[in-house]
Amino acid sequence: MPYTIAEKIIAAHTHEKNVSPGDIVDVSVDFIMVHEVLGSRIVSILEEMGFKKVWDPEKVLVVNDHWAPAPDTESAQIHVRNRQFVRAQDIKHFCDVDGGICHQVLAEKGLARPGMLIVGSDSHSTTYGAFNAFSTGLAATDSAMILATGEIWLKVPEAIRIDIEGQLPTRVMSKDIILKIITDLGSDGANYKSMEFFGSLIDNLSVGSRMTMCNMTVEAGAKCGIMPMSSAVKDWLEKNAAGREYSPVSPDKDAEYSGSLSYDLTDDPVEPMVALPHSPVNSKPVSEIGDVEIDQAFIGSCTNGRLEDLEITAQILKGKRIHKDVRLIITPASRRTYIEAMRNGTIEILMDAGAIVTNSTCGACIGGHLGVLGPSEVCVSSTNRNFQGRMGHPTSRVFLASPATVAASAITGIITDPREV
């Protein structure tokens, strides 16, 4: 039977080695990532299970990232429990509050590689599909089971094939492409399906741009988003995962897909997109949304806080100042990203323009700290979700866009096409 990428990886991790869409199968997990939900819920679940030891302390990453450093005593207690767990279980991979956002640091450590089956206690764990891995997010109880046994059950997903040809137009980013795609699909258009990406655009994307797209597949309900191996991924692995084995996975020629989408950016370029409140799949070209005044512009998160995102922001802001009525908050995705941006002068350009640069954390994206919105405030953000109350007060409004669009908007004070600045 011909397999899609997702089917092939799942089959390789079952005892039967033979799967079909809709099958319920037990799979062995190569790696698991857990963040603050470990201390808030998973530890208690493990205690109720009579759990004693992690199945493999070298196949676990624990990250304190959502509220980092802790802004209140509740967060501080969760971080303490995580640290205690790491010490008691002799966990090899741990990032405390100085490390960065879980999905970025896992990638930087070379822990996501082709052919792997990875689970995270966070819905945006679909990010690792950028590395040709099957990766998905599971809830606390499922994550506890994996920590205890190294195994879990999955339903084999149907797959949607998405072909994208051409190249990104000037100041159009992969964030614009994925906003367009998930809006075309709808919030449940890929429900429990694998979104598998192909084409010349995908082959030539940077690793960061690939991560952005796979990260947001869950907003269309996808179980995972996966891309084939590319030269950019190979270079990344040589730098960050030297000596670790991996096996690139391609779909079989006659693999069956439950649906397909096709885009050719040469004939039909995608414009900068903006997702209107209160859904990531409610996007329109920036030229169609009118004059939307903003109070805050935010660049960061597991979706768009990487070095390339900070660099295009600096490119747009260089020699300019942000609007007098706008707060521009920038949160690098990891400590490493922050250091690289300092060394190449990016941070200085951002701060000269009036930006506030914070430490690496999920922070503002989840309305946790370092950028929480007040009543009726409007924010244009490079994050992945704009649900009501997501970044703060329930009457605030969040518009999702690429870092380029966020940067341009910070200058003008209204949501602005970055090609016009």
The other form holds:
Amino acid sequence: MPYTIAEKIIAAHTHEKNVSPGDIVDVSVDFIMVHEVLGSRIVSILEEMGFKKVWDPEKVLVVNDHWAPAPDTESAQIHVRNRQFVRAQDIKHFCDVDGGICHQVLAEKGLARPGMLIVGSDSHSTTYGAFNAFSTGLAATDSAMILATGEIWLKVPEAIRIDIEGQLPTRVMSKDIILKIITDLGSDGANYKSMEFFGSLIDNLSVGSRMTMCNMTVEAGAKCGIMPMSSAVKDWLEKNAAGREYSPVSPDKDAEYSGSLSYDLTDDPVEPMVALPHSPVNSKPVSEIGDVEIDQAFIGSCTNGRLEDLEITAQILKGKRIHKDVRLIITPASRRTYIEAMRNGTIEILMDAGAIVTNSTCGACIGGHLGVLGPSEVCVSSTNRNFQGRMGHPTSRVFLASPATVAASAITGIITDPREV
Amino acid sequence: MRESQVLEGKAIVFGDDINTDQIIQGRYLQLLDYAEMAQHTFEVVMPDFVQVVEEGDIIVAGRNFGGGSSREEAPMVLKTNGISCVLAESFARIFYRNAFNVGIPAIVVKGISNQVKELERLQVNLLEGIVTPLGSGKRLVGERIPQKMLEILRAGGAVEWYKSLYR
Ligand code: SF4
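Output the structure of the form predicted together with the partner chain; the preceding block shows the form predicted alone.
The complete assembly is shown below, putting the previous chain first.
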């Protein structure tokens, strides 16, 4: 039977002879990531299940990242529980409050590799599709079952094929492309489906830019977003996963897709895009949104807080000052990102321009701490969700954009095309 | 869940794209006590929800109910508030799964969003997926709950289901 990438990976992880879309199959999981939801929910569910030992302590990553370091006693208690669990269960991979955001940390540790089937207790676990892995988000109870057994049931998804040819124009980023794609699809346009990306753009993108795109596939409802192996991924794995095995997966020639989209950036270049409140699938080219004054500009998160994101921000801010009525908050996605940006001078440029650089955490992205919005405030943000109240007060408004657009907007005080500053 | 189970309750009606942040905002997720967290249910989209809701009530919604975060807290706060069932034009996948995991049936009923009035009483036949708004007496035919989800529901949620499998 001809398979899509997702079907092929699922088929390799189940006892069923064949799989087809709609089938519910039991799969073995290669790796699971859990964050604060472990301490807040999963631990007590495991107790209720009567569970004693993790199925494989080498195949689990525990991260304290959402409220890091703890801003209140509730978060602190959750972190304590996570640390206790890690010790008691002898979990091999642990990242405490100093390490960074789960999806970035997992990638940096070389734990996402081609052909793997990965689950995370977080909806943006689709991110690892950038590494040619099948990965999806589930919640506490399902994560508990995986921790106990290493297995879970999944419905085999239909797939949408997305071909993108051409190159990114200057200061247009993969964030702009994915905002356009999910807006074209709508908030449930890929519900239950696998979004599979192909074409010369995808083959040539950096690993970080691929992660941004797979990260946001869930905003169109997708179960996973997957890309084929590329040379950038190969280099990444050589650096971060040396000596560990993997097997790249390509789709079969006559694999069936329930839908398809195609973009040719050579004929039809994508402009910098902005998603208007209160939905990530509500995007327009920046030239069509009018004058939007901002109070806060935020660069960070598992979507766009990586080194390349901080570097393009520095390129735009170099020698300039941010607008006097704007605060620019920058949260590197991981400790490693922070250190690299410090060593190559990026952090200094950002701070000279007036940015506040925080430790690595989810922080402002989830309205937790380090950049919560007040009543009626407006923020332009490099994150992935602008749901009402997501980053603070219910009357605040969040516009999603690329780091380049956020940086340009921080200078002018209104949401601005990064090619114009 | 018994084979013939028919639920009855009043409808609380929402539109399209109600996401999990709207059901329960991220900033309340550190609260370990569900009763405390449940006080903030639908705080942004329907601030008086916790006053209006009664044991056995039914949520009726449009397309893509429960999109966004994977938080299981979303169906849990509904359950804590006494919601017995969610009916929508469509569900986001993680919410759908989570709802059954915590023991709340979710049924896809095409066309339901403009067939039910706010606070109207509904009867829901869980096995057949048939919904009857008692005001109009119309018979709305929803999708049948898949076998796997029925198993989980019958067990009383995923924890009990898991226990029965691995005992
Ligand atoms: S950075 Fe934001 S989107 Fe990413 S894992 Fe953290 S809270 Fe979720």
